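As a starting point, one isolated chain is supplied in structure tokens, in the form predicted on its own.
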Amino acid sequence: MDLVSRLPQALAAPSPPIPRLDRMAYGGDYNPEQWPEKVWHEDVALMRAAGVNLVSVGIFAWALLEPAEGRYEFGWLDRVLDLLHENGVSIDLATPTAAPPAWFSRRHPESRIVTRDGVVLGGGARQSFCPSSPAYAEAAARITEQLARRYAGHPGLVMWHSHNEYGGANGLCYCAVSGEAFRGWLRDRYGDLAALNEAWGTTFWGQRYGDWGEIEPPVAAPTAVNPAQQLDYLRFTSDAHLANFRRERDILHRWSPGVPVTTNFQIANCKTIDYFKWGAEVDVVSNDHYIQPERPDNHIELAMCADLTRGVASGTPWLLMEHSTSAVNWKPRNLAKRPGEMRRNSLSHVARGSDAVLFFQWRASRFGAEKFHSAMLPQGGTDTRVWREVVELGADLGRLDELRGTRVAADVAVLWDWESWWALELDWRPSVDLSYLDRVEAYYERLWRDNLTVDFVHPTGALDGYPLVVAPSLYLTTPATAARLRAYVAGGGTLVVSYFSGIVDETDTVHPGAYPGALRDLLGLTVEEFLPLPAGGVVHLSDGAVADVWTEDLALAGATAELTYVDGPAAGRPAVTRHTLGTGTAWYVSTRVDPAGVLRRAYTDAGVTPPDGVPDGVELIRRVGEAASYVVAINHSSADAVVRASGVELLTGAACPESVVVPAGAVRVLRTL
């Protein structure tokens, strides 16, 4: 199939994510406070040479801006911002609230983080505060107000950057302050103790509460703590961080209406934050992503994170706020990126919806915890491969400006839910080998290798228009979600569900009746017993596939068996099933198996045809706007590849009447005919 024939009608393009910026954003974190002032002038000259047009400033500068409580020193920041603006570099001005000053921690020892085991953590790092601390909230609001009042009208300001990676280092705190805040959150959620006791199932182990003061955070205990309590604590903590963001955002909006406020997410790496809940709270979604250097398929993990970020952004363009030019400093082994890899990584994010390529950081630090982290301007200066690639990438992005504001066209939807991730991996599940990311990544990889672009959708999101929806891991399934999925299938959709899904509701209570509970009627079967496998155990399916980790004893109630178990504890029983419901079909995969065979069958039901003739290791993504459509071809292989698509190649200016050659390790972007 010619790729161009798969392009949909042009989608309406939204406004660019940074309205005051007239080009695709390029730059990164800039920390001038680490350098003598004479270096600043060299910095801006080199930024111009590299094509940098946006830098984030002040992220960790609280101690310099407020060296003592209530005493402010903004002179140096005034000079930095003026210098950047005079040299054509726009400003993403940060609130420095991710790194409270030493004076704050000394004055407010009650704000320090306490671990689940009761250990009080020190303050010699960033994010060394309890997210529920009233003292922190007051101090953070004060410095935010000062910054907003002073710089709201600065001509170089195009965006506000609240905090840095909320929940990254202080995701959970179990101190007394958190306990009190948790009890307040529970009162708001449940209203009274009777409702809480019912939701938490406190008749089990005699945990019933008669007074709000009896409830504490789920600290370390002699045995497993109530899973409903743990699940609510994760919700509470995500909300506590969100309250801190909202406080700063509202101050910034009040002083500078129209200037977008963002904060950098850590999507797919920060388990403790429910980013779908945050997506609607930021003016533009931003994400930090760092490649996993020792992972052979790290480009697929990158693609998954980019697609998930776009899902959190509801399909609108987003910003790659941080990634690295080469090695980071915090992995077990910090492997350097090879020639062309940084460019390929960067444009992969652009292909999947980012309107920015930003790095940590501009100039490599000479001291501190991240001095061995790569930067746009390395320790070796401008006579380095990394610098030359930085300059080349800046020129590339200048040629891709017309992609700004366009949307990615997807083929299928994959369901993602942070709450289900949390609940699945709590204590005492049927197997320690149950893993949320394992199944999501397995199904995503197969879709990627079939060159089908994925939209990640929350279980409450709209599924209309997707011919195929995949639910790789949906242990926590509310009745409303089950009803939505049933309506989707009955209306003609094709659904693929993997094992141990539909089991519990939002309180981690098992749905009444046989497993898989909320999805039982939709899938046309019951699970009589979970049959997890021992470590290293495998089973064989009737098509020759080998599976491991998990099996189930299925009883069909309308579904048909497409594959059966040849051996193992469920030998002779159904392994993969298909159920016709209304005008659609629902597939169920009851074991941990390579999804390729099941998805090929589901494609037929869904009418999804992967593009043919695409060489292995080449990914194709479509961005679509009001005026034009674009195909981004990325070659991750070691051999040149030919892709059938016609148009004008933007990076080289070459006309491609029938096909485009994508050199090994390279990227090509076509405005299609």
Contents of the next structure:
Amino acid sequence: MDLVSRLPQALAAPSPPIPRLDRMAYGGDYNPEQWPEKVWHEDVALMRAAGVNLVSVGIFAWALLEPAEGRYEFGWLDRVLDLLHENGVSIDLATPTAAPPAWFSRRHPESRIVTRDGVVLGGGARQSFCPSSPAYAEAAARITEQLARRYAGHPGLVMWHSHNEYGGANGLCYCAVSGEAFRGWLRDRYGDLAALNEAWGTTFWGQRYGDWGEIEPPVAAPTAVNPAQQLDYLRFTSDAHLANFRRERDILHRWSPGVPVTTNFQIANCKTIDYFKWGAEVDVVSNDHYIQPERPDNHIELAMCADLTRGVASGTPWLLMEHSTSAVNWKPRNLAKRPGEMRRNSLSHVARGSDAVLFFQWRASRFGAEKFHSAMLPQGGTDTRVWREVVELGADLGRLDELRGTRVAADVAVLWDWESWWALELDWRPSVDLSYLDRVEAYYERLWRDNLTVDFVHPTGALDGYPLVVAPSLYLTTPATAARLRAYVAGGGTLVVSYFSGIVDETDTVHPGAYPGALRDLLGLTVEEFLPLPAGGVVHLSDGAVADVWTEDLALAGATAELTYVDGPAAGRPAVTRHTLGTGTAWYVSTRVDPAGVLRRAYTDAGVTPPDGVPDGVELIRRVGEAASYVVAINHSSADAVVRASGVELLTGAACPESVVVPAGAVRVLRTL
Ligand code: GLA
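Having seen the form predicted on its own, could you give me the form predicted together with alpha-D-galactopyranose?
Below, the chain from earlier opens the complete complex, with every other chain and molecule after it.
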């Protein structure tokens, strides 16, 4: 394997560094309001010891900053921020708008969230507000303005952290206020009722609207609610949260031009926010990621989320705003991370483009809902394994500073679209076993195991330069996307499409003619009938592979059958096809099968060569800068591994003329020669 010669032909220009961050950021959420003031002094001393240089402050402090409407108490925050700055810890100052105070909810009962079933949700938690509430918008703008005015000029301020995880706990609200806002959003989108009736197909079941006031949010109904209405409600909701973000961002920009504004995303874990749309709105993309502790392959899911975050950031450096040093507290079983795991997790994010390693949270809380959540400083203090690893990681990041601003070199593009995810999983699909994430994760995992790095791209994003594009689940495919995919293939690209793609347009209306209407010509086939399998049912393909969940009755119209069904409802019919179009190739996989086989064939068409000789369980990622290139090698296995690559190992300082040994469970970072 020659890693250096595998560098991609053309990488986008190096990114400008994240404004105001002059080091690889290390730290986390800091909630000093939970502690007596004397503890703050211990905090900053320990932050220095651990190499912490950035903390997010005030995220849930609204009730303390504005204890009664219009009465502000900033004294404590003044002292915290000054103390941090005096100790060399930069400040990512939060607007506290994710936790409106109790006085707000009491005064504005109409701002409470109403579930789809009509249940009004109470307070005593956080994010207890409807995203469309005008009263909330006004109150949030007021506290944001106060903070911005007071701290815009603070010398320790390097970034604004708007809100916390928009849509996290209050993703969807179905109250009367939301209904009014939804109708306004629909007027903007459709202009007139005739266009809405057309788009929603309201002749079906006699749903035609004669007055805007008749339209409701898609609340619980006697049977399936109009899917186009549900899809628009998801778009509307993502936009409602985005409007809240924009309001705060614009205030912050006005008071402190040049200070970047971010907000922490929950990429791949929050279905209600269309993050591709948000990526262009934030100054810096930030993400929170928590591993799925019971999944043995959770490091692959981590890699996928990190790559998707970079995709949302259009390839530019991003910030890992939160993850955990060890266990979380909100899973059914909160497995602790084992020695070295936090480090592997952290550096996996760095390898995939993060210029920060930040945690929830600095010091473990003694009270409240998250007291069993791990922290940088555990309940047990500094004489603990977690603390020792936190200090070591801080030192490691200091050694990796030169990676900041470099770009991740990807081999393959995978399409990702929140709208397609939403639409695919609405009710009354041909099988309840259809799942968006299932297919994306399956294709991603195979590419990961083949040591190919993925760029996630929105269907409207640029595909030039990628030899291979995978569309794992593109149920919703607009005619424009179909045309672009066709041009990509005709121009020499290789495309792999998984089943139940190209079926509907943006209104969840089936494209005219045989399935898959949007991709029929490109794939050189039609799907005469969907043939989903019963629960537990399996079929066999002509290469011996076993598939489940889904099959189709394909009729070829230019494509060739590369694999056929041996048994099951489509026995004897094509299962995996290949179509040559222009100078490229389009593959179609009509069943839920391990993608290893089809990807191997597609690699040949695309001229993609997975690196050989990479030891099992070792992950290799490349970051490329103007002055140097880097290889991050992460050994997830329990055996030491040798990776053939030459350069200087940054964590140990060792010169590696030919290869580097990556001990079991360890990470090595090479500046390559
Ligand atoms: C989220 C939130 C944090 C905290 C952590 C716990 O990411 O943003 O406030 O609740 O989860 O894992």
